[in-house]
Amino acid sequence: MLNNRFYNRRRFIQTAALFSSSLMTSLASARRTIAQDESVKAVVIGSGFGGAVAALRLGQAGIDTLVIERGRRWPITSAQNTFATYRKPDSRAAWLSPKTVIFDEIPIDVYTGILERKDENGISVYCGAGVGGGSLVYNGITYQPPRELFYKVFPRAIDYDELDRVYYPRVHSIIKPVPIPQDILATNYYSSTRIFLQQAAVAGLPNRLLDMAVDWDVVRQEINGTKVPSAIIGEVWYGMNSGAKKSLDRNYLTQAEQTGYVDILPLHIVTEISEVPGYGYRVACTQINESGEIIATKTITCRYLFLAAGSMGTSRLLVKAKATGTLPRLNDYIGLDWGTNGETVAIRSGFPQLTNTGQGGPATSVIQYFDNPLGSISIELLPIWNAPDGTLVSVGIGLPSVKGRFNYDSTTGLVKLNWPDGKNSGDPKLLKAAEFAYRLIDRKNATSISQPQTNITLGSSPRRKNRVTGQVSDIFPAFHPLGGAVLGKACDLYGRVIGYRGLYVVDGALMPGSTGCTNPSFTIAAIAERCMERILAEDIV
């Protein structure tokens, strides 16, 4: 049975093999033969906002447990220069990738770094790479869906009393998220915030500041120049150097490992899912160092398996593992129901006001016209470091109609993402929304000396420039994937993966392509604290 002290003395064997290929290559033929008799109660895979959830109550139920994460840890250091930065972009922006993946592209080494695209059959998809997953590269945004908007995408069965009562406030109190204090709104760096929902008041539309995981003390500090600028200046998707973030390894995963029970292993690769009959699961793996190199492969056998790598990895895990036979009794829902969360990109324009474009991060507000005749939109302000003043640029949340599905294809062993195709690739209903909703922002807003102009991108339209960095992409990207093991369909309504006792998504997988007009992570946490309540009461011994 795996241990603290084994998985404690494994790491510090792991840290020092990077420093000597001889060593390395040895070390890792050494656990290549220990590799095949490894064997824990619980295995996570992945270490995002479900994960850490499964990882934490697991750990607190007194289960030994292995949470596997392909990314490495981003302790925030000292010197506060663990990130890489949209100014300086290095190594650290992109997970082993020749260049970097978002702005402009700019070759750097190839290296384990935080955010990854991943560029599927039609559309784009971003997710986060690191021990804390998707928390590491988010706003820190926890937004909760209001009741009828969050039963236009689930199912009825799933009780949003309960949510409401019990599961949202356990995760609020994990990750304490609160909105910006008016002393820091009141400064120039969110001079657009302020203007954005002033826009929104001449609107008549209702607004409202956000819950925001962020430390606003420490945004406090960068003010006053005793910790480097990061949120006062945009800095948002590659980490902020300052601390401000309150990410996962800071809460959830910091207390999962103080139970004693759990251990995370970063820099391992997942590769195969398999059952081993009679017992549990059987998990293949390789563990690569902080250059994507492969030093050692592995095989860790469970009792309980939990999926939480993420919409894009557990979806492709499960799909390959019915392609491929390791697991033949997963039902036709798998690979199914995918969406973008309703995400559009709006570039405003035309507006008298300096508006600190690039500044006052991360995005702190919402408009939330959930009456939009043409459909429900809530559109938050997003700060671009590299945007000219005199913009807005801001994301709208609606409700998806087009859903995309993963495929396996046997010629290359691979699992892609398939977005449909055809004239209009995106999705419509999404435009018209968004378009509907910005037009009348716009036209309450026009003065004789000020028109403001809109330009919206949506979905994996062709051929649209971003009119801030003047690029110009076939596809556009999707921040927040979620679905291809749907609740009440691939899963039942606790997780549970129909077809198989001891094997659960607890991850965005579950989300039936959309969470009800709001960023994703607060949902998934609820949701998956929900499942682990009834699975650990039920289903583990």
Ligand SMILES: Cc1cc2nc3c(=O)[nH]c(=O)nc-3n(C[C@H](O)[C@H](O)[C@H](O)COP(=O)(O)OP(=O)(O)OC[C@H]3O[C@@H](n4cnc5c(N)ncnc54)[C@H](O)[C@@H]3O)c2cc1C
Second form
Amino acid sequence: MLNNRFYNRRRFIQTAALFSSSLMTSLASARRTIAQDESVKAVVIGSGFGGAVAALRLGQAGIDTLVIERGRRWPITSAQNTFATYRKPDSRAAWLSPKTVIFDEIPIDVYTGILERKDENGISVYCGAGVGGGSLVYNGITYQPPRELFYKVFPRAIDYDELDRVYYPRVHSIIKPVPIPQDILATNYYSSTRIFLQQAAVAGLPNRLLDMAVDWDVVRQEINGTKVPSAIIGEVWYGMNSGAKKSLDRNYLTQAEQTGYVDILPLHIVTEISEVPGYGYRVACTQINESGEIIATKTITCRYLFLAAGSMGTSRLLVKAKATGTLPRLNDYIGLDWGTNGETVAIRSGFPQLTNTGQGGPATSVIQYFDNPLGSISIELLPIWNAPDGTLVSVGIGLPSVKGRFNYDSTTGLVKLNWPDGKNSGDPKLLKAAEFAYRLIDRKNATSISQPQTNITLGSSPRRKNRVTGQVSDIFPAFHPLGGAVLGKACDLYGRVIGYRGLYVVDGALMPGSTGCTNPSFTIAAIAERCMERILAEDIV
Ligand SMILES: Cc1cc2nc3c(=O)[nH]c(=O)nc-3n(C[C@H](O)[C@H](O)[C@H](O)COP(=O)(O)OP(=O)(O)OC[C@H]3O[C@@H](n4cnc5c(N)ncnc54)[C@H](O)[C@@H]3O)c2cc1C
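Show the form predicted together with the ligand, please, because up to now only the form predicted on its own has appeared in this conversation.
Full assembly next; the chain just shown is listed first.
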């Protein structure tokens, strides 16, 4: 039996909101239970970039919306101890894993932690888990591709000028990313950034500071000792205890809940989606506790279903639905065109001066070697807390030429990502482009007393030796999974899933394996804004 408990509760919440925004906040956190069978007008699966944009725009349009998120909330506490740290990792560091999944593998209790590593066939992939999705673990790099690189990967039918004029600024106005201020850049914590930019200039390569989703005032407080050191000592991927990171739970999702129309349901994992003919969709999910044990199973019915479980989560749900016949009209592009966003990681050593490699996060600057004759590439400096001094660690983002695909295994009932055989050593074109760029930087910066050395690892390489720590593990799997339900193929150019009315993809699964030599979150969010505007205007009644 379905019920419409949401609707009445919403009336009450809207009235309360008129009186007090603090009352509103406490109501929002109290609205977390849901009966075994519910009906709601719109469901959004996942609360990362695509899900957060969808939730806010649906809420503003007055549409009852339930956001189902597998992970927990991660509120910044006054004790500044929300997250695990690299230096002292605990169960909060990893999603349902008995050991940490990045850097050294340290035994921990199984918990609904923040970072998941998915070990697929031939490749490993990192994903964030929690209310805010990948924004909880990200560096905050907010990077728009230039037109020519955008069109190397996206269809011409998507108007870049409109994105540039309307949708990127719309996202920017909510996340409010800004470059590192000069006074912070001048501190010792950020000496690696200064060396990086100087080397780029000596090599004659275009370089600049990046827009970062960071509250630099909080970083100033870290520097003056009134907040716990986080950004300045390179603590990033498990979350930043000082509160310097502007994750989505602190902008888009807060605003979505404040509309009074959006509920977020944490610790619920969607297991299956199916069609309700003549009405909409049914979403089956399991409620878990913070140790990952199932405490309830639920079914939610909706008229409009928005898939935003990230490239890995959305693709899995769709591939399973097609294979098991719960959404039989999905087309043959479902599960295809998956890519790593063309990442490489380089560790450069041999510098004569101290680099403070592990400090000065979360990231700050980019070299834009777009006219590299072997392939356009962006190179960004990253702090790696345990890298030896005298090194610089950077990530390169190029244009990938290798694609993966998702397949359903009927014997296990599982969907797995398959990375092509023989490509375990990565994408040869990417590697050549990265090598060319780093050799140029090394050569131009060589002095009589030092010759920089660069070792390059493909971001997609499974199980390689960490050249910094010497440990063999997956330290550099794919950080930017993209694709699986791509724009113009599995979906139309506005995220409508082909073959179904009222079913949408609004996340990284829409991206064609790359966002044009840039980190993907800004483009995912801008495309989601563009999809939502059209869907709200034309589809939702
Ligand atoms: C360590 C790290 C650093 C990064 N740094 C940057 C950066 O600086 N800049 C940048 O642009 N990008 C960065 N990225 C990439 C960026 O985080 C992702 O591209 C982005 O988050 C993808 O957005 P999305 O909406 O597709 O999905 P996500 O943000 O991944 O959100 C998907 C959400 O769905 C939830 N979910 C998944 N499956 C289910 C299910 N079955 N049921 C319920 N919920 C589910 C997940 O828990 C998650 O919250 C980084 C990624 C990593 C891992």
